[in-house]
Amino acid sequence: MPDPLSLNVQHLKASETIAIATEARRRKAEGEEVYDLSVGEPDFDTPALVAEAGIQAIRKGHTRYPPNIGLAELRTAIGSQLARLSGGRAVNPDNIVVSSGSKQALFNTCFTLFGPHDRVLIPAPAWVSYPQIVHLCRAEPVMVPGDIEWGLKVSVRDLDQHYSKLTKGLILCSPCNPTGSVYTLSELRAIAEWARKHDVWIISDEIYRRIHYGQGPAPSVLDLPDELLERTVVIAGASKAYAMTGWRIGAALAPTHVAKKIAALQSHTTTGANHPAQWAAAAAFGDPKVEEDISRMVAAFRKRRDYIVNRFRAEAPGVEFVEPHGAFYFFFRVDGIRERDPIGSAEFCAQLMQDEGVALVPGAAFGDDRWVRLSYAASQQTIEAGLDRVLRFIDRLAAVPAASNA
């Protein structure tokens, strides 16, 4: 019998989204026709100017250990962009720590702030890694169900219902994965005021901030007054808006004493992020020419979003969904499709893959088995063909009695 593993990993599960994407690739490699609408990865190439900056960094010999906290040039570029996006507010680059992707920045932050007996509120449905990261810190994730009438977002009332004296943190994601919902500035203010009242840390994951279908970037906690940000950490990164998922560059903007501890933690784990990739990211965050690439990608995402929403409204009018205002996800409800014997998300996705060759992510992975996530970070051709099959599958589920569906 194998030795028992550490209590550190007793709650740990592999990422469901990564597992589904891996299975889709396996099926494709074996020659199956698969339409992968599961993965949260832009289908665009990294902007040429950014890629060239990375290539030039290698040619110039920037391949040795970088500074643990990140290149000064990159931290300055990130700080300047965050300041610009939030109306010119002061952002000190010394309070920014660059990590190997925003997931590491999130882990570093949680590991620095939370520990045994702490509770961390997580609005649900939520990205699969949030509760896993909190568990790794030996803290307790507390899922706070969102309100369907409010785009599955949470209110101060919802937070109050799940608050206790052990509550130390709140992980907020806007624009949200998996729903595409976006918190308004007034909603963020109310939540920040609630957090200050209860001495709760806010970790604001803003990796999708630039992918917003309203005017300008999505509202941010950085748009709020300084007095509401004393216990706030902002997570940023290059993966989504700049199509740089494989470059692995993320960052945390934190109060000085927290940033120093995050840097100390990182110095004993990974140390500095990939050196050439940091120079590429410095171009992404700092060169105004890259803004044209962002605008082009967001416009394409908006077109895809509109296409999916319009088709669901026209062809599946009884299916409830969250209309996305940011990110590149479409979250729809499946438990009401079949009148008898309601279907759960895991069964829906497994049967859809088997019958139609389309990969989606079950909402159970995000904490709610009634829903399914479709990613439109895929080509228009893939979206159209995949959506044909999804809607056909929904029609079949709705039309055939459950007893005959086996």
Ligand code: GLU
Contents of the next structure:
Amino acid sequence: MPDPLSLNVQHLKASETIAIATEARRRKAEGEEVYDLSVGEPDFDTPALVAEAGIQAIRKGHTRYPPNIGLAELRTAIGSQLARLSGGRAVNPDNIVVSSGSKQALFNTCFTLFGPHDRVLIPAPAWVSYPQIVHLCRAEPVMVPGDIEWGLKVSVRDLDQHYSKLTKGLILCSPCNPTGSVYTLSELRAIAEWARKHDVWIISDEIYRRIHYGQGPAPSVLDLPDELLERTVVIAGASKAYAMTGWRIGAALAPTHVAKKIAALQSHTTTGANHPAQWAAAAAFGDPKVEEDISRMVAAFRKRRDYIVNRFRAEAPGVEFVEPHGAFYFFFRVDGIRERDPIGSAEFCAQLMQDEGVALVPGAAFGDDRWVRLSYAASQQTIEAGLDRVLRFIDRLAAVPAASNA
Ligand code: PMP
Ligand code: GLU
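Now that we've seen the form predicted on its own, could you pull up the form predicted together with this ligand?
Now the full complex is given, and it begins with the chain already shown.
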């Protein structure tokens, strides 16, 4: 009998997105032809100027322990950028704590705010790590299904239906992983007003904010008035917009007492994020020249999105999908494709990998088995070849005769 493990990890499962990407890489390394449209990781290199700042940091000897809360230069750069994106609102860098990726910023925030008996609302489908992180805090994740007619977003009515006296938090993600939906400012305002009325913390994961296909950056809770933000933590990150996944830099902007506890937590866990990587991120957030790289990458994501949407419309007209307005995910519905015996997302993805060598992520990983996620943070060539195969697979599935004709 193995030793019983702590209750801390009673619900813990490895991340499915990471597992699928690892499996796709393993198959490729073994010489299999694999079209990896699974993981949400930009295929671009980190902008040269940013990489150079990291190299210079090492050369200059910034290789000792960093300030636990994060470099002042980086916190100032993040604060100024958040302020600029939200029309010049005041953002105090002292309220920003830098972490090893926004994943750690999210963990730190949840661990600081939630504990046993607390419930945390999570609009679903949701990124795989949110419920796991809430479980690690020994709190209870409560999934709130989004409305299909509304890009799988949730409304205040949906939140009301899942609210209880034990509800302490809400994790919002806009632009959304896995759907690509974006909440409008008035939707965010309604949710923030609801949260204030119920004393519910909002953790607003805005890691995809710059990857938005409308005008400017996606709407943020930071565009709302101060009085709605007293119980709000904003999560920002370098990974997606700056193609810096491997540098592991993210941040939380939190009220002072929360930021202090997050820093204390970090002082006992990681001692802060990688020191040279923080200098690189300071260049990413702070140097206006990097804006050109962001525009170039977002334009490429937009082109890929249009390509996928157009091909699905033309070649798989019966397949429902969420209109993507941000991030780099295309979320489409598979349960109706095979008339006989509706296919689930895990079976769809496993079969697709086996027959066509394309890696996608089953919606089941995000809490909804009817859908599948395709990441277009991949080269145009991989997207084109992968899509040929996905559409061919859908055609074959749709051709399976219905039970009564079989
Ligand atoms: N939030 C969301 C919604 C994500 O998709 C990811 C993906 N990695 C993260 C947070 C974490 O990103 P990172 O730790 O690389 O900053
Ligand atoms: N967030 C990305 C994804 O959803 C990267 C993998 C992960 O951290 O989950 O694919």
